[in-house]
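One chain comes next, on its own, written out as structure tokens in the form predicted on its own.
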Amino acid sequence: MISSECLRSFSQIVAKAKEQGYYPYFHSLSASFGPEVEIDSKRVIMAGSNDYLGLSNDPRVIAAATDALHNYGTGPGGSRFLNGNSILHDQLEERLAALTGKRKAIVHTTGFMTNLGIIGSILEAKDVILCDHDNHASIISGCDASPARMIVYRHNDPSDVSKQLEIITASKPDARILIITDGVFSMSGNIAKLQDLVDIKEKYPQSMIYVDDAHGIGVIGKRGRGTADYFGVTKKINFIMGTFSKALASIGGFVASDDEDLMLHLKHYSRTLIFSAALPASSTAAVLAALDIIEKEPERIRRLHENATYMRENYRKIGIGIEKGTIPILPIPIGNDTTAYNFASELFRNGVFAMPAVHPAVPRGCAIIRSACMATHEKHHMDRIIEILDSLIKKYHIRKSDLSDNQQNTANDQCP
């Protein structure tokens, strides 16, 4: 257990934090209007949201919500192993394995819950895990739950993935190994090198690949299919695993295969799946209805998709150390740690919500404001949002011309 000291200089510095007005997390939204929000009674523009379609707010998702409310009540009454699971459960992993190109697919109440119970459920102790140093904390977990060893690589680093298989199959030539990597990293935006994986394993027969497309599905390939869509591999690819809390406007999370002997295992034997409540009908439906939207308004990924570019060419003409590209998530780097708290907290009373994150989301002395946009985002909300950067990168010298080129290759090295 953690020391009473402990828990009581924790507790200090979070006093003294919302003392100094200075604490920037657990605000309390009063409501929500998809690209502005309603906080302690002031509306500001929302600049930090993964609802990156912008559909939480849409009335057609609302309403298949709402009829599914009043066809099964406020919760499932159980798990789906026992009497939890329902039609919409059904049809929505034959969609989401319809979505990704696979032959199955299984739904769990939370994104955390599916890597948590499937990663913990795959291997045996003799197998091994290959794992990306900037992983979801999910997925972290998922590996510690599984009885196979875990091995961290160098973040996006192909050439440190084909190294550790040589040794590992060197040493334990009988092992599965199983390579896990995001599909677009939360924090920094970046995407896996998927194609240079796919061509990797295919040296190894006893390798797989399971991405965790939370940040893709919805986002990057044809009709948001995600990132081994994007590159063309879906077939190469193991496991595609994806969240209901981004782009599908919902909560929930699922993985998807083409293994079916592996996937009725799964379905038997993922605990977080067998001993949770099942996800609501009402969010099951949300989802299936965002689904629908997606396929037959694909404008609306092409809107994500112009305003992601509008933004960071923006953030690079004001200095803001960001690369060219699509991709809806935005970081600014920062560095320290009470700058980014003070920095969100300007940005806050400014009319700009947008969240720092510090460690262990990214490296120590690597705080970012972990800013995104909407496709819901008009161009006046982007305009307001690179003003009030403008100023305040200024005021805290973290301008990109502001490092040195000594600073600049650190900050290379040790951040995202």
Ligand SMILES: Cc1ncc(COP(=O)(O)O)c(C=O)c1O
The other form holds:
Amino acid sequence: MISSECLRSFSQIVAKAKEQGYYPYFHSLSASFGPEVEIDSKRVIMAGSNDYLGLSNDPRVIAAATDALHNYGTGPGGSRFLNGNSILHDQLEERLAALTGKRKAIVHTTGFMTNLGIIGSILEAKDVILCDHDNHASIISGCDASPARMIVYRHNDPSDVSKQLEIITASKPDARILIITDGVFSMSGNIAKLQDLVDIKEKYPQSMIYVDDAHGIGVIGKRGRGTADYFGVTKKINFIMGTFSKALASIGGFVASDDEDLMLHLKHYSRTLIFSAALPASSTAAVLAALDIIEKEPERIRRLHENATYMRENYRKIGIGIEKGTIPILPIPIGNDTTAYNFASELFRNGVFAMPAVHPAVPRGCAIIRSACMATHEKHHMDRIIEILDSLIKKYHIRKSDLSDNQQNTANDQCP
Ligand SMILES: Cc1ncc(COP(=O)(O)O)c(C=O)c1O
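Could you drop in the structure for the form predicted together with the named molecule? We only have the form predicted on its own so far.
Full complex below, order starting with the chain above.
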């Protein structure tokens, strides 16, 4: 039990932050119009959303969710295993298997629950998980739920994976080894070096690769098929996991694989699938509609990439340390946590909503503003964001030239 002293001191920290106007969390939106949202009766530009394609507000997605509400009601009435499964779940699993180029897919109620239930059920106690240092918290919870031992490798460093595999196979020749990585890392926007990981895996037949592609599905690869497709290594990846809470405009998650026997096992043993309520029909139908639109309108992904390119180029022009590229996650390196809180508050007061990310989401001392762009941002939105950022990064002395190497590295591969 957390001591009452600890609880008191935490309450005091939060109260002080609120009093001084820099508490950044739990803003209450009263409406969302996609690239703009309403908070405290004020319309601000949304510059941190994972709704990358802007499909959450698409009338066709809303109509599909509304129809499903009328057909199935608001709640699922149970877990998929028992009475909560619907034709929509079955259809969605088929669509996701086709999208990711895998034989089978299993839908869960959130992405977090997918990682928790699936990673927790794949391995035995004699096995090992090799986990990227910067993997998402839900992967860590999945590793904690697994009887296998977890070993963390240096972020996006295939040579460290190779070294660890050599050590593990020498001491545990019978162990299965699951290498887990985000496809696109949620805070930095770095793309995992999947081709290198696949090359290494080929040398160790007892190893498998699990890619959490929460930020890759709908964003990269042919027609948004994700990071494995982007590298052309789909067949070599054992598990592709994704969420519906980002580009797919809903909520929920899935895992896809070619191993039909294992998938059948997981469908009966993933605790978060068996013992938790099914994804509601409205959310399921929304994903199906979003997939239809992505298929029919590839220009949306093109627009997202154009916007990301524009934002990255302009961030660089005003002195923000960010790589060129087309990934819509746009981290602004800040460094110190308090500066990040103050910076986010001042952004908000100037009509731009983007959240700070501090430890443990990023390494200590490497706080960022986790900004992101959407396909539905218009040029005037982006120019306004850039204009405000330009004045604030000068005021807070966080241009690339102002920051230490460590802080700058948050935006690239080498952050410790
Ligand atoms: C990489 C990654 N995996 C998993 C999740 C969890 O997904 P969900 O929000 O659907 O629970 C997230 C969410 O932020 C994520 O960024």
